[in-house]
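Next up: just one chain, as structure tokens, the form predicted alone.
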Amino acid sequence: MHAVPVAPEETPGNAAPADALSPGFADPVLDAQAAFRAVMEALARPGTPQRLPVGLAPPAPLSPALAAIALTLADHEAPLWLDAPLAAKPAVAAWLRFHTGARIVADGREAAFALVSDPAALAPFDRFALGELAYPDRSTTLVLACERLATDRGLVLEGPGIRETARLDAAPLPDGFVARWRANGALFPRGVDVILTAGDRVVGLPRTTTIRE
């Protein structure tokens, strides 16, 4: 859950971007908890959409699906990597760290959480913490904002939490994706879990789910 913010020092050499200062969630523990909800439900059964609360104005190009992710999961004992077009703007850390007190991390292996704004240039999965044998939980879950989450046609998921089959048209992806995917799912109990959004909905695909097209 997130963490409450405090609002940094302004002095003259330490002053907030004005974006920084945009707000979060409208009602932080009530939002929270609905979009807590949504991510469980998305990763409890893979392949069904759930509705997030986005109704927030984070700086760009930190989408609200994303920001909602991330103000509910990320705190100072769960840092942040951010991908290149968010991590080119600093307001969008700034935002985050102000609205969520975590450490914005270089290294993907030291990540929590990974927000991607550009999924086709997503980085190899190796890039992030694949969690240990003893500790597969430590991990880093991907979180991607797609432009399309359709459930009528594409890949087709099977695993825990889909009854027979669901699928996925998801876009855009990396090259690649379904190798990927299957690579991480060799891994097991390691791996990493990835969610997908685009507008208020969002898509869970734990390391469990297999993929084939």
Given for the second form:
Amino acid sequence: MHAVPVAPEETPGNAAPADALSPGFADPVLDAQAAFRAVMEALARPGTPQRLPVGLAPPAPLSPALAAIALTLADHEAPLWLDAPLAAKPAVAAWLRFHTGARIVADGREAAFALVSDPAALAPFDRFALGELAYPDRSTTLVLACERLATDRGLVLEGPGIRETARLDAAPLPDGFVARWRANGALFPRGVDVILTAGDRVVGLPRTTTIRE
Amino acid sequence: MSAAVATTSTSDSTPAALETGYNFAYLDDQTKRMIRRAILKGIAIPGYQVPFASREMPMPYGWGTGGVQVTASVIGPSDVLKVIDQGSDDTTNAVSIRKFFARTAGVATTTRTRAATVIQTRHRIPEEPLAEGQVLVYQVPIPEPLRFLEPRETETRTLHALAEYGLMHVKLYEDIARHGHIAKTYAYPVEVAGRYVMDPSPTPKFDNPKMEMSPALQLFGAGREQRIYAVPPYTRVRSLDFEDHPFTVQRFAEPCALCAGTGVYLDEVILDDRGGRMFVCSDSDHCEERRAAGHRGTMLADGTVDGETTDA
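Next up, the form predicted together with the partner chain in place of the form predicted alone?
Up next: the whole complex, starting with the chain shown before.
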């Protein structure tokens, strides 16, 4: 072995934006487990907020909560759909592809998970997979990045997972959300499920939950 | 036994060291993601059987491969695992699965129902009422409640899609016509959240009422049949019946012979070949806790009996 003197690295010539290269979970196995348990408890107990492990610094405008759920559940068998603000930034798709191996699909009906950074402008639910009567599980789960997520006031939730009633005050929500959610419930057992996030909080709305104002 | 063998053999009582070379909780993360997605769908559609790509596990089908895969996908380092087989923490299957997760995930294990966060079960629901935050994972052999009435998967899938459960009611009616009562005593079909008819796995129908509005999340894994399904907490679970033949559970004439417990499910133990027998709690932890609290059954070895003086 000859000791070859190595010149100090020149400044990296890589032109990719730094945030597209930001790391995934510090501990991919245990962080994904913690995030899954939060999402599982959230969907099993609608209206009871859970805490996601945070610490991710994904490229904007992808929120750390959406990023954590994508890293936990998406892979080559579970494609992702991005809403317009996320799709407009190539670094977002690049980051998700690198860390999950998931396809990014343009048609919401092919997506297992839809990542929504601007919930107010969310497309109608029928732009996503609603499942079939024989296979209602073949539906899209919508993951929304809200700014406000409180469970001590607001809409009244009832259904499986809720002892009596639960409350939900989330904003922004898709326009006409309560009416759209009622139409979604009428499709049961078909329909979409919704996961609401804000900061490190996550609240689940499975298709069985009924909402009234 | 030679001293040399005794010193070199590893004792069963030694705490299991965490196995290296395996992912946390044995399964690879791609498999866990696939199972986790199925669990979320199962929770969102209570009672619906979600297909999943069941893996080969280091145990044969029929030994709880479905439950083990669900547990492996749910469990984390801070969980406390309890495993029961027919109510007992001490049978081969329960001991093996507890050791499996102690070795591959390094999780704490317990036999105490109250102390557990994840309980994997074969064929019983603990007597101790479950609490919020607990997850009950059932090992399921045949997940399809209609399978013995209609063998074709394509047909049963359509029957579920259309919520066409007349066949099941005919079966229960035929029981009444033939026996005078609904003769099914285990795997008694339930309707979940007013929609899907579900097999609660071969638990005695005694346990069916415990599923109704349970604070715990109930997950079901069928490894060979590749199905996962769920009952969320606080969900209506109605045992199928008729107005003039309402659902009832088994009743036992005498209390547990060891702990004097009543209102619990009892196992019959044959004592000799002259008809001698005793009835004891099927839930071994429940029975031990009662005995530790001072309850005494008629056949407990120390000879004291609940409610009687012991100066015999």
